[in-house]
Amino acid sequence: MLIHSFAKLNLALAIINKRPDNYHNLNTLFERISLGDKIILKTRRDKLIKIHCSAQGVPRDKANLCWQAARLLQDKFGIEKGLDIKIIKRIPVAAGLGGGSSNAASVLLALNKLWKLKLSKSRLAALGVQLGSDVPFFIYNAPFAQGQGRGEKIRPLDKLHKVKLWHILVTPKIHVSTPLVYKEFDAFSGLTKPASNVKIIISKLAKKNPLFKPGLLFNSLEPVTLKLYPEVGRIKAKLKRLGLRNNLMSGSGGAVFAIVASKEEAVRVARRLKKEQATWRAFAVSTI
């Protein structure tokens, strides 16, 4: 079985407070984008789960979220079959794009069909949150959704189903540590409050007015990641010099994106960056 596993962007990410369980309450606006991995599933006669992936930085053992997703369903529903999981990786690893969470969600959705479990999306999402806070977003297959709690409380934004944004997306060749970013966030003082909120951005999108004024998009974690990983700041500075002032880091970083007016502009900027910055990866992507 061949399945597609798409990345996400956070058009807004506001950290509300720290929870007693050491996670953080947040309010975020997810967007699913066209950058994606391919996953090939093949049933095994034994109960083993094998991960096959040539990409650097992707675990091939039980640390892999695809492995954990398959084992979760095996254990929960007494499945006696095993699985070969081949991941053809295109989403940059540890970049704030949710690649691992998307892969896990795709495996849950596929095995729900392959193993005839007949689970609802809400049930799959409840299982998925055991693997990661971003997993439920990908379960719902929504182009846009609001996430609250740890990010796992998902409200698909059906009224935005016809909205399509184009982005230039840039990632440095570094792996950002999400636990380190949150640790520094908790110790960091002087963070600014969001200039806007998720409701305002959703309202703008509903009016098909995607070229927001600078400062409307917001990520509470960005100042911390810029401090820890200066290369992310260099990407933001480069995009500003290209006239793309309204750029933002996704998740805990280090991917940075900007909303552009058209596919042509996204492709043009991506080509230019690939020529000028050999250590960065640049993609022209859209809502999907």
Given for the second form:
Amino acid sequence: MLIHSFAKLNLALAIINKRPDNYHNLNTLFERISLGDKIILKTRRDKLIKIHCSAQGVPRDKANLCWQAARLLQDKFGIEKGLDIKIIKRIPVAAGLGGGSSNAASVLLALNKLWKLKLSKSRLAALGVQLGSDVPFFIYNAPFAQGQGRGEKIRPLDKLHKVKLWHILVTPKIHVSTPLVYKEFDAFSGLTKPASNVKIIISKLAKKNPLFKPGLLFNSLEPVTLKLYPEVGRIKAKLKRLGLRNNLMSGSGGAVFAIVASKEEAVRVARRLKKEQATWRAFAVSTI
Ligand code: ATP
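Can I have the other form now, the form predicted in complex with adenosine-5'-triphosphate (ATP), not the form predicted alone?
The complete assembly is shown below, putting the previous chain first.
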């Protein structure tokens, strides 16, 4: 069974507060994008779950979120079969693009069918959030959705179903540690509150008006990641020099994206960056 597993961007990410369970309440706007991994699932007769992946930084043991997703369903529903899971990675790892969470959601959705579990989306999302805060977004499989709580309260934005954005997306070679970014955020940042930006962005998108004024796109974690990983700031500065002032970091970073006017512009900027900046990866991606 071949499955596709797409990445996400956070068009906005506002941290509202820290909760007693140490997670943070967020208000975020997710976008599913055309950059994705492929996953191939094959049934095994024994009960083992084996991960096959050659990408650097992706664990091949039980730390892999695909392994955890499969084991969760195996245990909960007494499944006696095992799985070979091959991951063909294209989504940069630990970049704020939700690759691991997306892979976990794809495996949950596929096994729900393969093992005829008949679980609803909300049940799968409730199981998925145990694996990662971004898993529920990918379970709902919507191009745009608002996420609240720790990101697990998902409201798919059906009114945006005709909106297709183009982006230039740039990732540094470094891997960003999400726990470290949140730790630093808790230690040094005052809480910022432009949660209302999410509402404004949604209404602008609904009016097909996606080239926002600089400053509207917002991510509470960006200043913290910029301090910890200066390379991310160099990407932002480069995009600014190319006239893309309205760029933003996704998730806890270090991927940085900008909304551009057309596919041609996205491809042109991606080509140029690939030539000029060998240590970065650059992609032309769209909403999917
Ligand atoms: P986070 O959810 O931590 O913000 P991210 O979106 O920035 O993650 P991921 O690509 O999901 O980045 O990688 C985060 C970490 O998850 C990696 O460092 C890796 O060790 C681990 N990981 C586990 N399973 C996977 C997987 N299937 N694909 C990628 N990374 C995985």
